[in-house]
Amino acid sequence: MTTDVTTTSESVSTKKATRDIYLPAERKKVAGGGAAHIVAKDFSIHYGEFEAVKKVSADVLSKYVTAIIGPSGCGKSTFLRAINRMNDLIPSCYTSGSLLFDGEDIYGKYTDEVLLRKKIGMVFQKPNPFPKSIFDNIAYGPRLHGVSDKKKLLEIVERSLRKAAIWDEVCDRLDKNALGLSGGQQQRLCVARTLAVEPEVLLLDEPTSALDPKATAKIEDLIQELRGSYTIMIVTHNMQQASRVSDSTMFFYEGVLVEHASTAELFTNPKDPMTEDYITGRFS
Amino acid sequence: MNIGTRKILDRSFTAVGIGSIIVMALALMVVVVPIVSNGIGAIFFTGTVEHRKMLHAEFNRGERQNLASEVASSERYRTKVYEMLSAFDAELETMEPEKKAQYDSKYSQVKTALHALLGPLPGDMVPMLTRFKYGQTRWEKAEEKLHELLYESKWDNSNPDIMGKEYFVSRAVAFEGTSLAALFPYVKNNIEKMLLPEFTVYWGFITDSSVDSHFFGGIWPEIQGTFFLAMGAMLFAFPLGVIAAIYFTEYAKPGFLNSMLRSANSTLAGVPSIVFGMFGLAFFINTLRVSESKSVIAGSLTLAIMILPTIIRAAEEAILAVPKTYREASLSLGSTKWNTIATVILPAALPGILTGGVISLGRAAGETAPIIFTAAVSVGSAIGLADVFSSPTPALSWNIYNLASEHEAAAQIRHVQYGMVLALVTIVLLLNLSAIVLRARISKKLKG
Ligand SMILES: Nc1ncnc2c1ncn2[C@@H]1O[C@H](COP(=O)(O)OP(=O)(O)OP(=O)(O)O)[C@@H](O)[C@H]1O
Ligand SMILES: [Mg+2]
């Protein structure tokens, strides 16, 4: 681990110049942020014969928000799920190239994927609460990682639910089954459940696609709040949302990372004509 | 398709559906009604003083005082019968040998019938078998025996083209002119006073052990044996089956060996149960020598092998039906694979797993063939828990078959057989019902 940290700082210094293009210009910079937290190098993901993500190279900066946009089926979810190795569940799926987290190879032979997933939390495209009570859903992660004190758990549960802007709606029915919540509530519950583990990285796969504008605004506020303490990656189909909440944006097209730049740059001055077509809605 | 046709189709399908359900319900009634109405007769019936005597002597049950006065009152009427018999005995002594010989066999028939009706006659030797120590304990049987006493059954074979026809001849006529002639009307008129029929509720049928191979007493040894066998089978098969299912669904690498194992498992589920019975004898008793000969443990193991494929399949299906998203959610929170299985997958699959388990339990309780060679005996007392490794046991399924086909006095104790059928059906139905309730409760908890 310690040796890895030195390699990281090395790579950080050598990549300084390239990394700066991802950073927001006008926005407040985050203190202590901006190190390359996740680094992809020629990283490809295959489903059997099919190459869903093709030779992606990119740095994801720590404590900033990175948005991933692109048309449906372009590999956004696949890429995101690769980061905490959720694709391991798909037998036909394999990767090539390298993907580093904190300088360590995510797909390394000796990587503990359980520990990795604890550090890299994920909220899935479809809400997936457990068929347990709301309380047990949130407490699942903390319990897993050794918290058993009831009072402490309740504290964590409340804090997480508050952060995910759902506390007021569920505080009087924590013992009720989470499947009884509406889709939007379930999604926020899943956000809270992920936050309860206190990961370093938050992967959000279209977290607001099932939410009404009010709840969406709450999630966006939450992202703003978490920015600076977590590294956040968010997949979204909503350009406004990407431009509102993210510091840098990746545009994927058919598995290729077409463009990755600071959000302001990408939306106002896209380098690639394809990006321009997509963000202006001229895409067929 | 236009709306009209669609509606007609819907309606006709509804009609067909309702029709088939009605047919099913009727078929069920045809099975269940006789089982219940006959089986209930083992517990609720009109019992005679002989039944109460038997209960007192064999099970030390009933009020001594009450019984004594009942017996005294019945004896008062019986004495007259016995007096008539001795009077006729004396009369026989005075007869000429030819005339005497004419009465001999008929008289012994009368005495046999009287013995059957009222129990041993004064001067008879104390019978060896308990069944001969008492008269008729059930009123409906007593009425049959009374008829046998009053009438001799004869067969009319005069017309060779049709089957012989039974007809009855009054025995009183045969003894016309002797002192015994008065016995028949006397017994007929005073039978109730001699037997004191009374509505009886005999719960002991469930909790008593049998006396003289089910002639009297209850079926507790069978119920307990069934319980031991089925529970023993579950004890082996359930954990094993669930573990195997977890392995198949979560750990096994897909491939030739895996699919072979799975189809072998499916095939095993369809093997006739008698094959398991033979296998159990050959493997558990002759090869592994889990016991010297038949024993509960050997039977349980055999039943376990029989129900294992069903449990595995049910558990597999239940586990596969758990949404993949639960697994993803758990893993993404940093849970290990095993922890995910234990805390998310299995709880969610529990209703299905338990249903499979309970239905298998019912099957284990009901099967006959697997225990014929491995565990069942037709007569025996209830065994203790410590004896399961060495003793065979009676069991409901096997004893129903035994009473129906092999028991030497099957016709006289039909009510016991029906009682056993009812007990077995009730046990299996209760198990299935509990499976349904359990499933509903857990599902409700899971669905919120
Ligand atoms: N389990 C799988 N097996 C095979 N192919 C898959 C699998 N999952 C996804 N794919 C394919 O990989 C490609 C990328 O899918 P992915 O889910 O990453 O798209 P996406 O960008 O997230 O789309 P959306 O915006 O609709 O969520 C698609 O062509 C999809 O068909
Ligand atoms: Mg997606």
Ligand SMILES: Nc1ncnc2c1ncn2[C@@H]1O[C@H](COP(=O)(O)OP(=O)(O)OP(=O)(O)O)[C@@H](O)[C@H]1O
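Because the structure is predicted, anything quoted here is derived from the model rather than measured. Positions refer to the first chain, counted from 1. Here the rigid core means the biggest group of C-alpha atoms that line up within 1.5 Å when the two forms are laid on top of each other. What changes on going to the form predicted on its own:
In the core-superposed comparison between these two forms, Ile219 has its Cα shifted by at least 2 Å. After superposing the rigid core, the C-alpha of Ala210 moves by 2 Å or more between these two forms.
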Given for the second form:
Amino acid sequence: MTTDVTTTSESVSTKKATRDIYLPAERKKVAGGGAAHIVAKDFSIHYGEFEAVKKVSADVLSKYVTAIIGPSGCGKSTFLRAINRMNDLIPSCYTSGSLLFDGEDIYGKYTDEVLLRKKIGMVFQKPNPFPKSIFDNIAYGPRLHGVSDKKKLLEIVERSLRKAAIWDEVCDRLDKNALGLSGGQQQRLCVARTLAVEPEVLLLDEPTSALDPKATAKIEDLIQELRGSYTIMIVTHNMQQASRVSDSTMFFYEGVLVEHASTAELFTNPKDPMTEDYITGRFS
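We have the form predicted together with the named molecule; now please give the form predicted on its own.
The text that comes after this line covers the one chain and nothing more.
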């Protein structure tokens, strides 16, 4: 499925236009990054008889940001949710092939789903703070995992809110209801809530689709701050966003992983004509 793109003058000009639009500034290499953190091997996801994700094989590198792009209904979010077994909540869903995290089978018989979701945190499309205080939102996970000391919890809350770049905005109202925050603040609070249990992987499912441009920029800045400390995977419909924040990009179409390459390579020199058609807007 990976035939070479043409090198006609039209294609060359198209690539130049794509390069001008999408290429971000050169990023620093991540110290200690690069090892495969999540590995899919012929991994498929089924809803009953429907195969939503089809025999995906890919390595997700440690401490890098990986974007997942593709049209609606192509399997992006389904694949992302499979990584911390959120799809288990759907009775008809089952998987085949293998999906490994640090060499261990995510769908293995003895996998502890609670521990897995502690290590692999997820932030959803719509901010979903608990109807509790800001403090209790962040302290919820640590308390669930046995932390009860008030001083320790306060340290965790402050550290998590600082990592999520929202501490300065909420430090004087930790006892206020989190539902009173703006949409962008709620989303960063949800990131902080995830960071509070010290995950290794962050899964972001279209985290800015419900936000205005200013709040979106803050989330993108946050992703850049966190890269190098966490393995981050982000599903997005926004190709400019994928190019700005990610190191590598996966392109899905109809459940198939069509292409997976460094972001710069995929956007400027795609190997598959279908990828080129998508990123240049010839189909959506």
